[in-house]
Each structure stands twice: as structure tokens, then as C-alpha cells.
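Just the one chain here, laid out as C-alpha cells, in the form predicted alone.
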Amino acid sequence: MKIINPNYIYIDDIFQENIAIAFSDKIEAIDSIENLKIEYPDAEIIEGDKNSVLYPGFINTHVHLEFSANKTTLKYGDFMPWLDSVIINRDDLLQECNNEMMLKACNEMLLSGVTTFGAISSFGTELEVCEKTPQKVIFFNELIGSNMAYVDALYNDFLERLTASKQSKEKGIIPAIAIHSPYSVHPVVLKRAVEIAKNENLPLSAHFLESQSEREWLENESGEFLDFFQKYFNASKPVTTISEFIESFDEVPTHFTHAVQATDEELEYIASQGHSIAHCPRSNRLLGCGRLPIEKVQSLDIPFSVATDGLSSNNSLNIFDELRSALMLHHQAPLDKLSKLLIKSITSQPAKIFGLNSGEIKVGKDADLVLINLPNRPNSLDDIALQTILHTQKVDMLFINGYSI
């Protein structure tokens, strides 16, 4: 049993003082340090520094580890030149991305307090790494394939990868399903995969309307995606429409990634079906995709998480770098309100989206905890969220299931 006594604690989505917690692998009690010492006289006492803040472990819902070798190889600025550069350099980047490099990427997340992350896996190559990393991993086996001549083979490969991830549950892996995108997955196999997620209650994710080019292709069968599909796949028509794609997920809560180009009507449909959104601010900026209107997302009560995406479209996997970018991207929002919303987007919100027993400091929750130290005493409790985002590069202490990492 351990008792940790910070200066401030993030509990029930607000900050409080003079509260400590007792924990083993779960959070056992929340009370004053004096009362907890009486209740647990043999517990190890961990005293926080004078400006310490205790948070639940952070959750990064959308990461591609397989392209962690990218630094200066891929083209940024617009989605289609980036996608072309991915196709051209994919084999080299995958070959260079060994387990050591992917573990380094996991460690970068760990240092910024990420105790759980969602790994979007196209090939299954990072499963061994995800088994070794101390974090909990929602392992999203990604389905891709729009050409009917190949979809059965690709679907069978997807099933094999899904089975392998199910066999890794004891190693901290949560098996899950990801649908690549509307333009790259045939509706026949899409329906099968969604049915599996529904029947087995597996987490489900899908890239959705990331770029204007995607929207133009799906709506009008034109634009840069037409050239792309003719060049690489000898295709001139999309396999589905926007409405057909999104309706495929009815009654199966889905975490849609990006949704930057979604219309108000499409966001309203997402809200009506109980779906959620993964928001990746830096990736959207680097690929020229636009800004997710989180004010509209909020008004519709759509749950959303903030995630880093992968190093194929980002320069770090540090969750605080992502939160700082979100602060600047959504310049119309009041800073204090936005800061609190962003902290919630990496703690309680993603935990609720995926049904995780974490993301909150609450009795019975997993003891996934991070302690950070602010450089000075905040003027008020209302300032802590913003000051945490502005001044934190890495956490000072971290626990997963009660174990110090």
C-alpha cells in the first residue's frame, strides 16, 4: 500500500487541495493525509513537492508506431503530397522502424505521462513492442482494402492480426478494430469488421474526412484523389459515399479520427449515434487539413480525445506538445475553459469512450497516476490546467497499476 500526498489533485474534473490518496494496484481511499496515515499505518508515504499536481494517467487514443522512423522524409503542407510521399517511402520507413525505435516512441509518451495509448496497427509489426512497453495498449488492428480482387486476402490478414492481439490480453493488450478510411475500405468487408466489433464488444476506430481532397473524391469522384487512385490502383470511382460509410457504424459507438472536413449535418449524425472524435491538432496542421471546430463538437456534446497521431505526421509523441498546439490552434476559445477541456480530453473523456477503468482519481479505479511539478505556486486553482499545459515537458513521477515506472 502507498499513500501519495500532492499539493493539488485533479479529481472530478476540478483541482483540489489537502487531499491524498491510498493505492495498491487500485485506488483504495481518498482523504486527508492525516486520516489515511491512521487507516493505513504501514503504507509507504510519498510526499509531493510544494507545487506538485497529481493527475490520473494520460490516455493518447491514436498513435501510429509503424512509421516512427520518419523525421525529414515525408512531405508536409498538404494531404495529397504527404500521401504520395508515404506511398513512395513506405517500404524504407517500415524497414528502418525496428522494435528499439518503436520502444523509444513508447518511452517518449511515457515520459509525458501517457499510461494508456491506442496503437493503430496496419501490419501487426508492433504487437511485440506493445506487449513489452509498461503502458496499457488498445491495439487497433486496421482493416484496409478497396479493390474487390484483393479484399478477401486483406480481410483474412486482418483476422489473423486480430486473433494474435486477442492472445496478448494478459500482456496488457486490449484487442480492437480500426477501419482505415471511407476511400480505402470496401463496404463488404467494412460491414464484416463492424459486426465483429459489435458482437465481441471491441473498441472501434475509423479515419474519417481528414482532408478536403477526401471529401471531393467521395462526393464528386474528382480532385487529387482521382489522380491518386488512377495512378496507384487503376480506379476512377470511390467504393462508397460519405453517408453510406458513416451509416455503417450505426449502433456501434466509434471513435472517428480527425473529422476535420465533416459538415454540421455529419457532426450532428455522429452525435445522434453516440460516436466520438479523436482530435490530432498538429497532424491536421502539418497535412494542411484544417481545424476541427471543437466549439461545434462541444455544442453537440460529442465526446472527444486529443491524440498525437504518429510520427509520420508529427514531430513528437509528447502529449503536452499536442495540448500546447491545441491551445494555439483554437484561438477563439477562452484559455481557462479550453485548458480544462483539454486536460479532460486526455483523462476521463477517453476512459469513458473506451470503457477503461482509469482516467479518473476515484476509489476502485486502476492506480494509473502521474505527478507533475509546476515551477511556481499557481495564483488560483483555476489556473492549474493552463499552467500545467504551458510548463510541463515531462512528468516527475508515474505509476501504472500502482507500480512506479
Contents of the next structure:
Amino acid sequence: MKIINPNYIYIDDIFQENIAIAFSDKIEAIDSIENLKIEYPDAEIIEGDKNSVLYPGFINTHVHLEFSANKTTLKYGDFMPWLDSVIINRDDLLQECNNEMMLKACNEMLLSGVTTFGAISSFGTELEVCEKTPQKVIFFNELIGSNMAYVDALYNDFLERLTASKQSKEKGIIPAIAIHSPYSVHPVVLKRAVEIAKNENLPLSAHFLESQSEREWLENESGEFLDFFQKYFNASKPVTTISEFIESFDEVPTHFTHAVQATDEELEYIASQGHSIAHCPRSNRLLGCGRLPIEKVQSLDIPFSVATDGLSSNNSLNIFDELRSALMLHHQAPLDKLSKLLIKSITSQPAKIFGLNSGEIKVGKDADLVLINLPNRPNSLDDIALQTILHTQKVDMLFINGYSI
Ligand code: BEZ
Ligand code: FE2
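Could you output the structure for the form predicted in complex with benzoic acid (BEZ), given that the previous block was the form predicted alone?
Full assembly next; the chain just shown is listed first.
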């Protein structure tokens, strides 16, 4: 048993003082340090520093480890030139990306307090790294393929990867399914994959309405995607419509990534079906996709996570870099409220979305915990979310299932 005594603790979405916790692999008790010492006289005591804050471990729901080799290669600014640069450089980037590089990417997340992440896996090449990393990993096996001539082969490959990830459950892997996007997945296989997620209760995610070009292609069969599909796939029509795509997920709560270009009606539909959104502010900015209207998302009570996306569309995997960017991007939002919402978006919110037994400091939850040190005393308890986001580069202590990492 361990007892940790921080200066401040984040419980029930607020910051409190004079509270310590006792934990083994799970959180066992929450009380004053004096009471816990009496209850657990043999426990190891960990004293937090003067301005320390204890949080549940952070959850980064959306990252592409396989593209960790990119630094300056891919073209940023607009979505289609970026996608073209991905196609041109994909083989080189994938080849350069070895296990060491992917472990480094996991470690960058770890240093920023990420104890669980969602890995979107196109090829399954990061499975070994995800087994080795101390974090828990929601391993999203991605389905792709719009050309009818290849979909069966691609679907079988997806099934094989899904089976392999199921065999890694003891190594911290949570098997899951990702649908690449409305423009790149044929509805025939999309429906099969959603059915598996539904029957086996697997986490499900899909990129959705990331760019204006995607919307134009799906809605009007025109725009930059027309050139793209003619060039690479000899196709001049999309395989689905926005409404057919989204209705394929009815009754199967799905984590839609981006949704930046979704209309109010589409957001209302997402809300009505109990879906949620992964918000990747830096990726959206770098690929010229626009700003997710989180005020609308919030007014509809759509749960959302903030996530880094991969190094193919970002300059770091530090979750605090992402929160700082979100803070600046959503300049219209009251600073204090937004800061608290952002902390929720990497803790209790994603835990609820994926049914994880973490993301909250509560008796019975997994002891996934991070301790950060503020540089000075905060002005008030109410300021701690904002000051944590502004000043944290690295966490000072981290526990996963009670083990110090
Ligand atoms: C497709 O299979 O249709 C596809 C794959 C990658 C990017 C875009 C489309
Ligand atoms: Fe992504």
C-alpha cells in the first residue's frame, strides 16, 4: 500500500486541499493524511512538494505512432497537399519509423502524464511497441479501402490485425476498431466492421469531416478529392454520402475524430446517437482544416476528448502542448471554464467514452495517477486548471496500476 499526500488534488472536477489517497493497484481510500496513516500504518508515504497537484493519469485518445518519423517532410497548410505528401512519402516514413522511434513517441506522452493512449494502427507494426510501453493502449485496428476490387483483401488483413491485437490483452492492449474515413472505406466492409464492434463491444473510432475538401467530395462529388481519386484510384465518385456514413454507426457509440466541418444538424445527429468527438486542435490548424466549434459541441452535450493526433500532423505528442494550443485556438471561450473543460477532456471524459476504469480519483478506480508541481502557489483553487495547463511541460511522478514509472 502507498499513501500519496499532495498539496492539491483533482476530485469530482474540482481542486481540493488536505486530502490524501491510499492506493495499491487500485485507489483504496481518500481521506486526510492523518486518518490514512492510522488506517494503513505500514503504507509507504509519498509526500508531494509544496505546490503539487495530483491528477488521474491523462488519456490521449488519438495518435498515429507509425508516422512518428515525420518532422519536416510532410506539407502543412492545407489538407490536400498534405495528403498528397503523405502518399508520396509514406513508404520512406514508414521504413524510417523503427521500434526505437515509436517507443520514444510513447515516452514523450508518458513524460507529459499520459497513462493511456489510443493508437490508430494502419498496419499493425506498432503492436510490439504498444505491448512494451508501460501505458495502457486502446489499439485501434484501422480499416481502409474504397475500391471494390481490393476491399475483401484489405478487410481480411484488418481481421488478422484485429485477431493479433486480441491476443495481446494481458500486455495492456485493449483491442479496438477504427474506420479510416467516409471517403476511404467502402460501405460494404464498413458495415461488417461496425457489426463486429457492436457484437464484441469494442471501442470504435472514425475520422469524420476533417477538411472542407472531404465535405465537397462527399456532398458534390467535386473539388480537390476528385483530382485525387482520379489520379490514384481511377474513380470519380465517392463510395458513400455523409448521411449514409454516419447512419452506419447508429446504436454503436463511436468516437468521431475531427468533425471540424460537420454542420449543426450533423452535430445534432452525433449527439442524438450518443457518439463523441476527438478534438485535435494542432492537427486541424496545421492541415488548414479550421476550428471545431466546441461551444456548439458543448451546448449539445457531446462528450469530447482532446488528442494530439500523430507526428504526421503535429510537432509533439506532449498532451500539455495540445491543451495550450486549445486554450489559444478557442479564444472566444471564458479562460477559466475552458481550462477546466480541457482537463476533463483528457481525464474523466475519455474514460467514460471508452468505459475505462480510470480518469478519476475515486475509490475502486485503477491507480493511474500523475503528480505535477506548479512553479509557485496558485492564486486560488479555481486557477489550478489554467495554471497547470500553462506551466506543465513534464509531470513529476507517474503511477500506472499503482506502479511508479
Ligand atoms: C482509399 O482506399 O480509398 C484511400 C486510401 C488512402 C487515402 C484515401 C483513400
Ligand atoms: Fe488521425
